[in-house]
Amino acid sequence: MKLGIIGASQAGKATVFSALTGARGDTDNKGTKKDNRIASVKVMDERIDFLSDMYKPKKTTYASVEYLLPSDTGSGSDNAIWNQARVCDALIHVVRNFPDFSGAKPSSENEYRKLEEEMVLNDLVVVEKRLERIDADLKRGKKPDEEEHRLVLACKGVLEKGMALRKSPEIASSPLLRGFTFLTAKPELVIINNEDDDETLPEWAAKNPDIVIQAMRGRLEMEIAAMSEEDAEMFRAEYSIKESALDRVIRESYRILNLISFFTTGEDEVKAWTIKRNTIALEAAGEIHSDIQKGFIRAEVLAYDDLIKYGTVKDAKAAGRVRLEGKEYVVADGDIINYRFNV
C-alpha cells in the first residue's frame, strides 16, 4: 500500500512526511532534496503482538505502509510531481491552515479546491487524449473498445461538470480504466495542517463525503516524532493527543483503501497479511505464494476473537470454532488462516 503526500507549496507536505514516517524509528527513507521520498512504516497491530507471544516464532513481520513525498526531480514541472501520485494506491493532501510569513491565514477550502481542479484538469487531459487514439482508429477502421469508450465518455462528462472521479464510484472502481491511474479516481484522505495550539478542523461551506478530512498539529507532530517514546508520551498528554498522526493516518487509510488483514501463524513466522474487503481465500492465498493458489485445497480458519475468547487453538477447535472453508470463502479481518494446499 503507498500513499502519495500532494498539497499546494507552502502546505507542509515535508513536515507531514516527517511526522509521519518518524514515528516509529524503523523507517527507510530514500532519496535527496531533488528526489521522491519514500519511506515505509510498521503497521502496528495488538493482534499480531499476541500471536507472537502465544506461538514465539523466529520471526515477526507486521504489515507496512509506503508514504511518498513526489518531488519535481529539479524540473520546476508540476506534472512530475503528477506522474509520481498516479503509481499511488490513495492520496494524502495536506492542506495549509497556519498563517504565513505575512500572518495572514489562509482559506483551507479554498486552497483544497484549487489542487483538486487541477488534478480534475490533469485527469481531463488523459481523457481527451485517449479519445483523440480512439478517433484516429476508428478513421483507420480498427473497432474500439466498446466498454471502454463509454466508460472514457462517461469520465470526460464527470470531469467537465469540474468533478473529481472518486464521486462516481463505477467509474472510480472500474477494472477498465485502471491503467490510465487518473488521480481524482484515488481515495482521498485530507490533512488540514494547523498551528501547534489548534486541534480543530475549519468549517467548510461545502461538504465533501467522498473524502476524509482530519486535523494534524504538522509542526508539533513532527517534532514529537522525533523524540524518545518516554518523550513523546510526555509531549501527547500534554497536547492532548491521544495517539501519534501515523496511527490516525493509517487507519483511515485502511478505510478508505477498504483493507483488512489476515494472519498466517507457526514456529517460523507470525505475519499479517493486507487484503481488500471482501477477497476469497483462493486470492488471498496468492498473497502469500503463487503455489499455494495454485495447488489449494482448503483453508483452515479460525476468527482472532474466536482465539481470544477459548484462549488456545486446541480450545477453539473444541468449540468447534475452526473451519474448513473453500475457495469461495470471503476472508475476513482478523482471519487466522492455515492453507491446505498440494503442488
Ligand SMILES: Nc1nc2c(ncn2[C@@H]2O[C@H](COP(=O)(O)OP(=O)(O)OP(=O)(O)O)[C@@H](O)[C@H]2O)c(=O)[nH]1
Contents of the next structure:
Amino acid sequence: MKLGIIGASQAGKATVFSALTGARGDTDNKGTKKDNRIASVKVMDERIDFLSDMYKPKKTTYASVEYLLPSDTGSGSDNAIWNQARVCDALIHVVRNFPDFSGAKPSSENEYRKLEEEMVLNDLVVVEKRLERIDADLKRGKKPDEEEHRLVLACKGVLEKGMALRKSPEIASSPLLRGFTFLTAKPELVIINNEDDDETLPEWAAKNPDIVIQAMRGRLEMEIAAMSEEDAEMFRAEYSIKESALDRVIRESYRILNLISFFTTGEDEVKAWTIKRNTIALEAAGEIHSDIQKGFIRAEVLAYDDLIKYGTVKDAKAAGRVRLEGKEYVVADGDIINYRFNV
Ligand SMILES: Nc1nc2c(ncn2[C@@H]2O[C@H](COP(=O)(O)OP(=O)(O)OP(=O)(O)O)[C@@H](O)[C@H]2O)c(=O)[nH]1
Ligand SMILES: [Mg+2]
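Previous: the form predicted alone; requested now: the form predicted together with the ligand:
What follows is the entire complex, opening with the chain shown before.
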C-alpha cells in the first residue's frame, strides 16, 4: 500500500513525511532535497506480537505501508508531482494550520479547497482528452466501448460540478476506469498540520463529515519520531499524546482503503498479510503464493479472538473453533489461516 503526501507549498509535507517515517521507517532513498523520498514503515500489530511469542518463529513479518513524498523539481514541476501521486493507492493531503515564515495566519480552508480544485481540474483534463480520442475514433468509424464512454461522461458530470470522483463510489471503484488513475478517485486523508500546542481541528474541518480528516502536530511529531523510544514515551506523556500520529494515520489508511489483515503462523514464520475487505480465501491464498491458490484444497481458519479466548490452538480446536473453509469463504480481519493445498 502506497500513500502519497501532497499539499500546498510550505504546508509541512516534508515535516509530516518525517513524522510518519522517522521512527521506524526504512528509507531506501535518503537522496538530496530534489529527489522524491519514499519510505516503508512497519505496521505495528499486537496480534503479531502475540503470535510471535506463541510460535517463536525464525522470522516475524509485520505488514508495511509505503509513504511517498513526490519531488517538486524537474521540468513541468506541478505535473511531475501529480504524476507521482497518480501511482499511489491513497493520498494524504497536508494542510498548513500554523503561521508561515512571515507570521501570516494560516487560511487552512482556502488552501485545502484550492488544492482539491486543482486535482479536480487535473482529472477533468484527463477526461476531456479521453473524450476527444473517442470522438476522433468515432469519426474514423471505430466504435467506442459503450460502457467506458458512459462512465467517462459520468466522470465529466461529477468533475464539472467541482466534485471529487470519490463522492461517486460507482465511478471511483469501476475497474474500467482504473487505468485513468484519477487523483480525485483515490481515497484521501486530510491532515491539518497544527502548531505544537494545538491538537484541535479548525471549525470548518470539524464540521465537515464528508472529509476524512485528522489533526496532527507535524513538527512536534517529527521531533518525537527522531527520539529514542524511551525519550519519545516520556515526551508523549508530557504532551498527553496517547497514540503516535503514525499509528493514527495507519489505522485510518486501512479504513479508507478498506484493508484488513490475516495471519499465517508456523515455526518458520509468523506473518501479517494485507488484503481488501471481502476477499475470498482463494484470492487471499494467491497473495501468499500462486501454487497455494492453484492447488487450493481447504483453508483452516481460526479467528485471532478465539485463539485468545481458548488460549491455545489445541484448545480452540477441541472447542470446534478451527473451521475448514472452502474457496469462497470471505476472509475476516484477524483470521489465522493455514492453507491445505496440493502442489
Ligand atoms: N509551527 C509549525 N511549523 C511547522 C510545522 N510543520 C512544518 N513547519 C514549518 O513550516 C516550514 C515548511 O515545512 P516543510 O515540511 O518543509 O513544508 P513543505 O510542504 O515540504 O514545503 P515545500 O516543499 O517548500 O512546499 C518549515 O519551516 C517547517 O519547520 C508545524 O506543525 N508547526
Ligand atoms: Mg518540501
